[in-house]
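Coming up is one lone chain in structure tokens, specifically the form predicted on its own.
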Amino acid sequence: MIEGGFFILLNVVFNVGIYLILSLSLNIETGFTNIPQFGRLTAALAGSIAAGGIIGRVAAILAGQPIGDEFIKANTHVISEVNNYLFANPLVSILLLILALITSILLGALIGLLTALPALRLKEAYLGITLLSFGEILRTFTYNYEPIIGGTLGVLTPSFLGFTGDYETITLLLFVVIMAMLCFAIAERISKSPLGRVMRAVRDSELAIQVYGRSVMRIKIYAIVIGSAMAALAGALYSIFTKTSRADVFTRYSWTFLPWAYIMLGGVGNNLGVALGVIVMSIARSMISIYKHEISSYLFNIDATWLEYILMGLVIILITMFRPQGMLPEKPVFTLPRDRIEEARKRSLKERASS
């Protein structure tokens, strides 16, 4: 009982590291910039394709292994390899690793780039359904074109931190926080940044920010890069923990559906809110993965198969309807502190009065 407790701890917090930076991700566009992100898997599939099919072959000419055809067809005993070489130089382990985040935060970028030059043409919905066709293409393609990641099959990403023996999987837990956290910091330094209150006034009304002589598209850009590039790391830590890069787990449900979500209920536009969201419908879906089948008896019979995604539809429907503005609502962000902003009132209110 307590060996299962603990692995339900170890999933908890890894879903919550990963949908963390995911969720950060999401807000920097579309909470900060009200940009219509429905192909969030775009990036984090362009992370994994970082770790597993472009790093893993960086390890595979260090160990001395093929490459080419070979490395698809043959992929188990590739990483075999690799791994006994990775566990024998821990040191080419550790500049591997923050090579494959490195490689994954700009691949993310730079698919965020491409993405948004032609996107960014069209408004509201249509922009929408473009970054979700996009998101589509690069699934579909990888999934059927073997030579990327292994076509359907996927291949085997590296144990890069393996050389840790039993404590791999804390380690690499310890890892995925420690990404998160600093994603969060990271976000929140954005909001309170110039850059960040700039993405607040175009969503809030792009007509004065041109009139400020801003350009639209350019915030438009940085805020799908930077987006681009945080949910890329996360496609690569989760390739990197689970050990494996395969386009079909990077479903529009668990990639975008769930990470709107969280943003929805936590508070679009709040880094700490969307922090509360993932935390809580984290604990929410594994507590719904361990008793579904307790669960589905009470309701009908239904198929506990099929129990995660109403429950969850219908949490985002009771959200639109009764709390749209989240659990913590963003606040106002001040240029200056609240102490000088009020001496600045006080001190106006006075030569007033004095006049």
Contents of the next structure:
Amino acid sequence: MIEGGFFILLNVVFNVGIYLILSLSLNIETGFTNIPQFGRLTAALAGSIAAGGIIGRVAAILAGQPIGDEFIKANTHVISEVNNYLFANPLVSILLLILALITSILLGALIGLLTALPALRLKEAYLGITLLSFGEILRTFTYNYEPIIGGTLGVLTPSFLGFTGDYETITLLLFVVIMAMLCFAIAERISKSPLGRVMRAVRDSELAIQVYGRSVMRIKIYAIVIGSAMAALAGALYSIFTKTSRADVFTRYSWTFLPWAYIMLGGVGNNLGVALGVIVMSIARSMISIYKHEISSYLFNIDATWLEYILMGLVIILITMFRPQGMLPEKPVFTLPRDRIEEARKRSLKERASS
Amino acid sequence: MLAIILTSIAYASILAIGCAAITLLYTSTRVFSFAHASMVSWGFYLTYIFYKLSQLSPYLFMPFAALIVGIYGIIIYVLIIRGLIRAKASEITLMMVTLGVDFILFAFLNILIDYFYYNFKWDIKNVNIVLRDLTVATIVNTSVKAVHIIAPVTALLLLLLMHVFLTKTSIGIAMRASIENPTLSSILGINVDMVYMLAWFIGSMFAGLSGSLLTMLMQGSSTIGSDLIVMYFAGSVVGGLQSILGGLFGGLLVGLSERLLSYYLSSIFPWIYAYRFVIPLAMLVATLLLYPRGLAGLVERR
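Right, the form predicted on its own is done; let's see the coordinates for the form predicted together with its partner chain.
Whole complex next, starting from this chain.
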């Protein structure tokens, strides 16, 4: 049913959706609060574990399937039974989908908190390396410890929207897009809220914010917890859409370094810029992978995979050297739109006049 | 048993050389280099390609491979890092830019590998020439390979050389002065820019050497550097990121504990071997949280 140009479009939209959530979450931590989060994959993997490992098992219990050793060993069989059950019970499926997202957000927030508490005593490069190591520890552990999500083999994630039949992919995609838009709205809301302004103040001068009686540590923890929860959502959505949950998918390149490149290109600290960066780079990456044969025939048969690496490297280097503020530089945010401020002013004047 | 001890010592020495490289770049230019990963891979592959072209002993080409990677270091410094340091870029910005450099070096290495595949029909996506290593001696049924001797000796030699270079030669003393206080050194007529360039040259050379020694110890692909980069980071952080000697010892400690400790533990708990990569990472985190000054902090002269 899905082929050709339509498939390409789906691929681009899916990548934009997932990476928008991921990059916005990184922007909250790095762009607003200046935490060098080189371990973005930690929370994303936690989200995937929540969807595949935890809610997968909950679905298995509901479908009367084993959740212990057999859940891993005979995973294909168990999940196909689960899918049959979910197909017959649309309401349960939707509830489980929502539960999966909530669980991933909670688990992501928890992982964020657990990494933040020890790591935030450090600064700059040391902090970045520590966060990176936490990610590697979790990934190595999940990859080798079978009882969580099947270790090297991974587990299948139930198709929560299987009851929509032929429209499953489209519905899931629509769901990812809605979630991405929701995350954008949340990130914008945070950016304009008092919390967002305090985060920026922490970024610009920790000393100043301490003088005004705010705890820098607490603000940073908020940032990491919110960011990790959002990244976990991206990881869970990815697992639900691709219907697999496995640790080796969550590489440093795809789940930490690409979002970094995107926010640097778009504009660190500016949600709209981040969105622009994600859209531009996702389209560029998809174009490279679609037209790889045409491109490599023009360029001395160089494999397009390496061209993608060169493109990413050049984007990072050139942006850092010549336009560190990104495509859309950060602007001072107004807490309320201008007309709302005017309205409030008029209202208060009227109230004063009437009293 | 002896074989495992020998391999562990060789591995740890190779790691130590790379950790010294990271530490040198960090102390001199405040760059925590992600590009280290691809430099190691480049050293690895250059040695292999030279060996394959000439069929001579790979050891002959290790200095050349290291030299070529060292030249990459100079180019990276001149084109990218210098401008950013002058613009007072933050540590994180410098780190990110080396990530971009890493992607580009990685891409070009793979293009080179593909080139040999298309033009020479060499399938070198995976390289394994460990068995080609010479056997120097046989002790208690264990053959002692050349790399078991050469890797620790190289690490030791570099340790001595760096010590002499940093304390006895005027360039070395200038380098230490520039690391300690760049402004003051430039007032005293030291060309800080040249010193940084030299640091990048030596640092990248060490990274390349570390990679080229790895050819005789393990099989690998173009991702060998990025697979091991966390070990290199762990070693340099355990070493304290303050002195090159600290980096060397940190790498040694991390390498030995990854190999030997996991070996001993796995004789008690067999399942533990799969998690051996967690040991260096745990050491890294523990060092940062408990004693961030690392090994170098223990012997600091103040």
